[in-house]
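Just one chain follows, in the form predicted alone, and it is written as structure tokens.
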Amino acid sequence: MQIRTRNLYLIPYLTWILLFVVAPILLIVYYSFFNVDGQFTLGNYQKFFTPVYLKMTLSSFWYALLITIISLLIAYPTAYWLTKTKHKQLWLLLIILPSWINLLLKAYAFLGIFGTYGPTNKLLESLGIGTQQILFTDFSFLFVSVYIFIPFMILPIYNALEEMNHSLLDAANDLGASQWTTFRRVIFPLTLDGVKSGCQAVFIPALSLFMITRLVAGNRVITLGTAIEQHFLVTQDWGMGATIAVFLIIAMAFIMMLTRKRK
């Protein structure tokens, strides 16, 4: 009876997964076998392995990796500091609050901040550096991307640090371990699951960015997400767009397998 009841509770979840996860993926795979004229073809997959798309794929992975590394380097010390400070809940709220704002609004806000007559250039002028071209550069793209994704890196690391058994730190100190040794041999290994979760939450969506590349980077940065948007909305070549999406899904699944928990 309990097993039957449990299976009944699974029906809404399985229905959701089938309708909004499995079915869209199958639809993408289906469209990837058709060209722009609606004819069945394998040409889309052959075209993906040409230098243009391979270079785009490498560029996407490179920028996603940079965004993830920069976010991790900022997020880990921030999360560690949060565990030591007072008013943790207030600081966490301030970190989470920007993620409630629409992504498009944040992108447009940085257009004003980094613009020619924006506050950043005014500060540079007051320092005697002069007006600089900040928008439509790799710097602006990475800065805005890290700003958007960094809460998703901080939170899992913070949770891992909070759940850590602090008596192990006392034991390391009693045994004469230095602060660096304690971090390298005790703290970091115990929080590795939080780091992996944060890297998943940043790297995977960073692979498919397209709005920031268009607005902030001025299409100087071309990613797989940008290519998918172009094929679906501009060239109307749904087959090629679906093919790129298939490889993007495969890459995301592979990354999730690499960063999954070993238990």
The other form holds:
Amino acid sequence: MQIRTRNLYLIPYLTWILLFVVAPILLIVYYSFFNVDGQFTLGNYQKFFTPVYLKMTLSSFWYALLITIISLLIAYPTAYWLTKTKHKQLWLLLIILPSWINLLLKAYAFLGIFGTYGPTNKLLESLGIGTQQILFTDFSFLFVSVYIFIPFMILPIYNALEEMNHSLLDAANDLGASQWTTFRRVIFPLTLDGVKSGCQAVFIPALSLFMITRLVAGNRVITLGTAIEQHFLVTQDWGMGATIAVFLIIAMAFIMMLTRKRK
Amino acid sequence: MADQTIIRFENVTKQYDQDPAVLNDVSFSIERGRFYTLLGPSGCGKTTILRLIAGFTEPTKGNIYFHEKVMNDVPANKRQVNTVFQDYALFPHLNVFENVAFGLRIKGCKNDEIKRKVLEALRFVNLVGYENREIKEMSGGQRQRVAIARAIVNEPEVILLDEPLSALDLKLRTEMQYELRELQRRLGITFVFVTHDQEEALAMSDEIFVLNEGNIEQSGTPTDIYDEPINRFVADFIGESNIVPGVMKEDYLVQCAGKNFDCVDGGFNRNEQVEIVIRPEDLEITLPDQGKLRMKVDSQLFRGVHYEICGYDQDGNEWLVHSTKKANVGEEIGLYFDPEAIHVMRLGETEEEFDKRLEAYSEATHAD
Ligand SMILES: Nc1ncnc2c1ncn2[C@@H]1O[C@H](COP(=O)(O)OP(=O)(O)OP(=O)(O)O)[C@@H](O)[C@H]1O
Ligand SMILES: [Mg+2]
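Next block: the form predicted together with the partner chain, after the form predicted alone:
Whole complex next, starting from this chain.
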């Protein structure tokens, strides 16, 4: 009786999952077996293993990795500092706030900021360095990506740090550990789950970035996400697009497993 | 004996920001191989003293000496002191073995030495066979013993224990009191133990410091403190007591409740206003006309080991009696006590003055 009512509550959720998660994945897998002319083929998968696509995959992973590492390097000290400040809630809000703004809007803002006549170049000029090409470079791509993803890295790390019992730090100190040893042997291992969640929340979406690659990186950076978009919207080769998506999904599942929390 | 002193506080004051001082001009010394207890109500500064000894915080004024060297700003990781924290503060990501090994690994000991010492420490606290357990698989009492093992394995000169037993149930707590005391004797390491439980303090310590609002009210052996509290606070805090105003007629004679009683205290002025203390278990129930005092029983509680009887004498003073004999509510009873049961307290006397007076009049007695 009880179990049955509980199952009733699950219906909306299961319907949602079926319609918007399971069905699309099945559709993607289905499409990946058809070529442009609508004939059944395994050619898409063959094509994926050609150098063009493998290189694209590799570069996708490479950029996602760079974005994750840079985010982590900035986010960890920031989160640590956040736990020590007085007005935690205010700072936290300021960090979260930008993630409420539409992605596209932020990307366009950076077009202005980094543009040839934008404030960054004005500053560089007044410093005597002269106008630089900032937009459409690796730098601008990484910068904007990190800017967008960093709240998702800071939050789980901050939470992990906050959850940590602070007398553990005294205990480590009491047992002879210096600040660095305390960090290495106590703080970092205890916040590892937070770091993993953060990496997950950054790496996976970074793999399939596509808007920023075009707007900010000027298509100089081609990721799997960009490739999927191109296939579906430009070349209309849905089969190939779907095939790439299948590999993207596999990669994501793999990363989820890799960064799974130990319990 | 001076070379036995390990830690000495010299007029230490601790103040946070603009708040009133948490510790007020505190001085004491800690000797090798003894069991010390800091006893006092919540917020009186017990943890603060431990944190000052451990080096987690620095004194605002005054000096802390280790072996007569000023240690005020030596950081915690450079001090020969280990702490057993109130919440144990065991590392949740390490198992029992690694928790105990933590300090040795930092010191860079060799693996086989670590193994030997850790197993020895675990044997000391009766936890052999638990090496590979995770902390969350241990019970409260076991965790506490891991925390102790983690401290003793480093062979510190002093171990600080911050209310380590407060989270345990009564039975386990009594058991651990024995174990701790026994452990301290076997190791010969100095223990500084914090508690707000007076029975625990009396049962375990060589020496007790009674703290109140950042001051040491009295220090001494459990019997000293129990039998000769220097003021109302100590008398009240250490066990239950009857505190009644009185007048010191002359040495060894005190008047209270309208009667004169022989006592064993001296060194007072003639007709000085004092307070007298009689412990409830020192009062004996007699027939109404055979006691030194008469009182009317007002209430009675059965406490297991004894009856707790409460009543009033003719002057309206309240008396608390612990007796194995039963009384009847509303009945008149007599109370008998020995001269030794009376302890006379001078109003507003400090510990120093108390010791001086004690010395002066016992010398006078010997001279007789
Ligand atoms: N970091 C701090 N900042 C400001 N005040 C503090 C700080 N630490 C302690 N205090 C104050 O110092 C006083 C003594 O604290 P302490 O922790 O030494 O008490 P305690 O005797 O250990 O009490 P308890 O039995 O409740 O543990 C308290 O009034 C407390 O509010
Ligand atoms: Mg405390």
